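There is one chain below, alone, in structure tokens, taken in the form predicted on its own.
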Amino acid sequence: MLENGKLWYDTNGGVLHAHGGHILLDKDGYYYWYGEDRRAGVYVSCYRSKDLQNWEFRGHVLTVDSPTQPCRMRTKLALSRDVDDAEYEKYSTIGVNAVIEHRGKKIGKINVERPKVLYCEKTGKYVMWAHYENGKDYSDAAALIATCDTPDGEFVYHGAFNPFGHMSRDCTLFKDEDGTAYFISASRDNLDLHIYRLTPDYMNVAKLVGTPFQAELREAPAVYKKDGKYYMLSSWCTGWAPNQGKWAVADSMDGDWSLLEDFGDETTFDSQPAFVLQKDGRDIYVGDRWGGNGEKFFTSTYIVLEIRYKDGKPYIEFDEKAAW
């Protein structure tokens, strides 16, 4: 049994990189597990599993290699960005999210961060959202699209750009049972979390309809739906650092949120909300227990809790294992 707080590792021995990411039960019933992946030259890794406790390790997704491909936006299409031999010898020392020596040219890695994957019925294809930031600095602060034709190929980068010009920063994606797909992102320097409808494929932003919790410092949403009602979860903004989540309801997605409660205890048991995977008739809350930045990211692990409810409210107890 998998235990919350310890190093996961695949099937291969390798530690399991899927930090803030996102699990997609696909049509083959296999169980796919997104995240975060920041060796040199990785930003995005996958994983499959048939009983959520063995994860196959399936390849790195989206990397600094993988293809470029213009879509109807206007996009940023870096995947990395060139360095000179002043910021290399400063800055390669650092190794996470810095600058690498690759393929014979020294390049900065961009950030790519919460990694979400949709399967979208209308074109066939795997639609992943995250949020894009140059390496440099978080002046970005936008959301990146990718697709590809099975759920562990290797992702076409369609570029990074800002919803309506606005700044996108942690986000997470929710379908909706009749197909209908939302981003929701912080945006605003993280005061603010938007709620956007997509198009029917998938790519694009049809319409900004929320703004809740308006100046509040929401970060890391994670949405799902039950009994007919929107849950989501998420936490302040302190860096690292875990804190006290919060939880919200809402009767459509683009209604009247209600207050926001405190979510499990006042650091959330040393995490950070990254999704909620339904199965079985239960909600389970995936959260992240970050080892912090540099290289101290590799040692981060993960919780994994089911979510209980007492007079419709939602409310997590630590076990120490995963609640798979």
The other form holds:
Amino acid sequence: MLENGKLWYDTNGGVLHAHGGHILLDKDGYYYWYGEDRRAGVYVSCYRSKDLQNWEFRGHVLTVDSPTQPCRMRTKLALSRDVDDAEYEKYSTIGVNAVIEHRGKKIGKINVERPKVLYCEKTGKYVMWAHYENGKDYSDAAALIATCDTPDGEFVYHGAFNPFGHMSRDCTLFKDEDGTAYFISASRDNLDLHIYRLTPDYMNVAKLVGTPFQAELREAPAVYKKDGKYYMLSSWCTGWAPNQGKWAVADSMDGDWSLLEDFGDETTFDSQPAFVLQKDGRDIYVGDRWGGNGEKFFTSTYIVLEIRYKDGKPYIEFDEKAAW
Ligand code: GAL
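Switch from the form predicted on its own, shown above, to the form predicted in complex with beta-D-galactopyranose (GAL) and output its structure.
To see the whole picture, the full complex is given below, headed by that same chain.
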């Protein structure tokens, strides 16, 4: 039994690092869980499971050594940056894990957060979108894309960019029943959320179709569809510290969203939304309980709670047991 807020281990006994992540149910019947892993040289790890209890580590699917390949639009293609001795001395000792020695070279890791992966039927590719930063600060505010032919192989990095020139931080992906995919991310220094419809190959933004919650500082978006309506969970903007979660609903992804209403308690039970998993007709909230920066990051845990409804409004109650 997986307990909420405790460290979880994979089937080899390693701590499960899939923070800020996302689960994809593949056609092979496995649930693939992707998430942030800040160990030296690593960006994104992948685990898989059939029962959501026993997680098999499948690999570090995006790392400083991942293959890179340009795509048809202009992107930033480097997966690390050169650092000088002074920067190395400064940052390697304070444990931010953004500056490392790798293959005898001192490098600055970029920062990859909130990776999400969708399968694109049209191209047969697994397409990852994530939040990209330069590893020093949060000024790049860009979206990263990578692809793979299998769910758990080495992803090819296609670079990072600012959608239509906009800032893009906390993010998520949502795939509708007809295969149309959307990328949702925090823009304008996190003041607004943007909803972009993706191109049919999921490799670019096609159109900015919505700008809900103007200046309401929403982060950590998670979108799901229930009975023909679109629900979005999000947090407020307080860094690693948890805050009151909120939900909103819309009739279409490009439509008008309802006013934000509370979801969970004043700290969302000490968590921030990562994603919603739908299984056997149930909607399941997965949140991160963040440890913080540097080494504390690795003490981050997860909480998994079933979303219930009262008068059509989604809510969660805390339970020790992970609800999947
Ligand atoms: C949070 C965000 C996380 C991470 C963190 C860094 O607000 O949701 O993904 O970026 O800030 O402080």
